[in-house]
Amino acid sequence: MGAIELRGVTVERGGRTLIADVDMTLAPGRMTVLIGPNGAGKSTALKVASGVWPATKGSAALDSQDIAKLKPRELAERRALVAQGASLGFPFTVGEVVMLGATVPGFGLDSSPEIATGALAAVGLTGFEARNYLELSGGERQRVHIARALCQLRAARRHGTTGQVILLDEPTASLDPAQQTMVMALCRSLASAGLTVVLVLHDLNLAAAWADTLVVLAKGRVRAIGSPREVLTDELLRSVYDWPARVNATPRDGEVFVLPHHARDMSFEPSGAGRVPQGE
């Protein structure tokens, strides 16, 4: 349980088309990644997957479920969103903010204290309960986040929630490689434990060495889909990133990585393929 399908799904917002005809299936146990340029859509497959956004045309539906049609506590309960950037302006204690994914009004989630305490030493943040978000550093602010969703996730399973999925958009934008190591980590282990994990990511070699699917997605339409085995190539990268690349594998195990294929003394010119935004 957990498998959430979006199928033919169409968005429009300001007369713009942000994502058209996609098709793809979150399964559980495993890391889904969504990579592609800026404006590629990526995000906003995003939030319809986690029913922030409802779609134009098409469908999403989680466990066969339409996700547009599930309470708020439902929802709430079966997955959690770290939107990309996301912030608070107010001086809450990081224990507050964590706490803020299991005491949502109404949903009447556990909020035990140890949630957060727990949350937190997942992400590396422990002893952090009384410090004031405001003056963190901006990784440690989307580690806070994380913690979040986490909290909220482990309040529904208190209360015997299963099949449930956590997207995460850009989590380890602002984080140094030692912390992106450990957030890749607990989404292997979310996912090693049944959880659907879905992530939005724009370094390549990250999603290569992480995820378990690989959906590509250029001009809001789905290029690609795959392992990263199957789906990074040369010719793939040059067409979506209208950008020089060079696909390599580690002699140790196979395992892809991908190189930018032009020096500095070489002149790059873009052509302007894949240039145009359609939405994040």
Contents of the next structure:
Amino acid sequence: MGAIELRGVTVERGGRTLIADVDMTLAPGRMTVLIGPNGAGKSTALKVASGVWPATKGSAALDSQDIAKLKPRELAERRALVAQGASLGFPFTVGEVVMLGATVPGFGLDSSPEIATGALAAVGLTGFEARNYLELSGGERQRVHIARALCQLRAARRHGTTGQVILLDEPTASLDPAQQTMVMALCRSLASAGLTVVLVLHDLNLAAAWADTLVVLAKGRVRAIGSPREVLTDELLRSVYDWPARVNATPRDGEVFVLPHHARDMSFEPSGAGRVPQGE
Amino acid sequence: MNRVDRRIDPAASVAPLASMPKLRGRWVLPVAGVALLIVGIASLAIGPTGISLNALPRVVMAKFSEIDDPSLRREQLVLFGIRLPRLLLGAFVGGALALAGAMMQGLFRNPLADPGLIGVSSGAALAAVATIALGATPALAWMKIFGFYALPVAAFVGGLVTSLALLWIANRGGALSVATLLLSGVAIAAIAGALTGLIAYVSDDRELRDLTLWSMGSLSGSSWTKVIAVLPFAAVLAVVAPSLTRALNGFLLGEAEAYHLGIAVEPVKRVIVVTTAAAVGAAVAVAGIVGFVGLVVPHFARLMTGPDHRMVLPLSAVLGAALVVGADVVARIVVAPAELPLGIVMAAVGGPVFLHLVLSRGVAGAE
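How about the form predicted together with its partner chain, since we already have the form predicted on its own?
In what comes next, the whole complex appears, and the chain from above leads the way.
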């Protein structure tokens, strides 16, 4: 329960093809991380998988049900999405923002605020309930929106919903390293609890350290799918990002990590935009 | 690592329960209700024929008993023929305008999206003015089939067409652009204003005086007919509003986010646009253009209760009613026995108050 299947998905908007012929399976109990350069179609794939945008061609299904045919209410019970740069211009308290996660009547959150309190605790914001959202830092706001998504899923779960999906678009973008780790560990615990966890990340090391499955997108197409060790290679980074970097493995357990190429160690020539200055 | 793990453990998230805030500012609503009651009584009592507070219950009682007390006949006539419809009209108009303003600000997630500012009132005004001035011409003669509803129907259609045009203009490309919305609203208001001016230019003197007075807003021509004309539109808005509060809260996060939360975005948008346009159109039709209510009252409500629409909407409705009724009392008193147009009082009071809000506490939403 909670598996999302994209089959041959193409999205065209405003005359441009954003993604083309994308196949991917987002499996329950796993953390699937989408990586790729800016404009590769990561957010578009996430929007199709979460039912926000319909596929122009191909199909997107949640447990074999066409996502495009699910009602907003049904979708909201099954999946939560933390969008990029979610913002709110009105002076809600943090507690109120988190409770917005259970906006849909019938989630019945008003009677059980402990769900919201718990969601805040899960992102390390215990005690922030009465703070003004507008006075928070960017990182705190980001975590409030993650808590809102958690609250949405938990509220629906109380009504017996199973097989849930959480999709996060660059959830760590404005977080410091410790908070990044906390959010990733939270995602891991959600996956362990059986949820389907999907993230878009720019930080390759974070992706390599936490992903069960990496999906590499470039120019709207899937370039590679597999475990970080299988997928991350010097060759792939050069061809996808046009970026001179080196993939290494830790001596201890062989976990892969990516180091940007240093100017003094030019073992290959980038072909264009990512060119590093030539040193002495 | 252990420390981090413990912090995110879902089982550990049974955190302190007490601190989650309930609805803020629930005490404000009864206070606003009392304020409405007070200005309502003042509105019944004050005027060229003063009805003392002692006499008020007797006049009312006499009306509903069979006893015909000749000494109270004059007061009865004033109270039930003039004052009461005027009070109700003011309350309905004020409540509807404030409620419509609050809903539009929520829908557009912009604290400036008052029906007046984005041209909905201007569109309604244009249609109503056309009906006043051109109602006798063959082109609009068919409007007579609506009887005394012709003016509200025209204003309603004008407001609705303006709202839909705005949505269409600002919605192109999939997302509602707030900047486009406000700018095109200002443009539409200007176009409607120009056409209204043109109609005024070709009007005769009597029509012109009607139009001028009307464009400043007034409750002076109140009648039961007008009350009945505006009632259904205000009532529909009031009935629909409670079911939209959660959706409006979701809209404050953005349309896409509202959809993620499970809100059927497009139907909700359509309901809001149609009901607010109808109510604003009807309010404009019976009372002319009453500015500031739709803009200032929701702000005021938000300052007191926070932006949760479950509180903002009812509070806006009550405060809006109280404000218009109160302003109408002032309009009757200051230059008695003559009357000031309501719009002048509203602008004279509303402008400085709003400026004060902006300068002192910051407008809700203006980060």
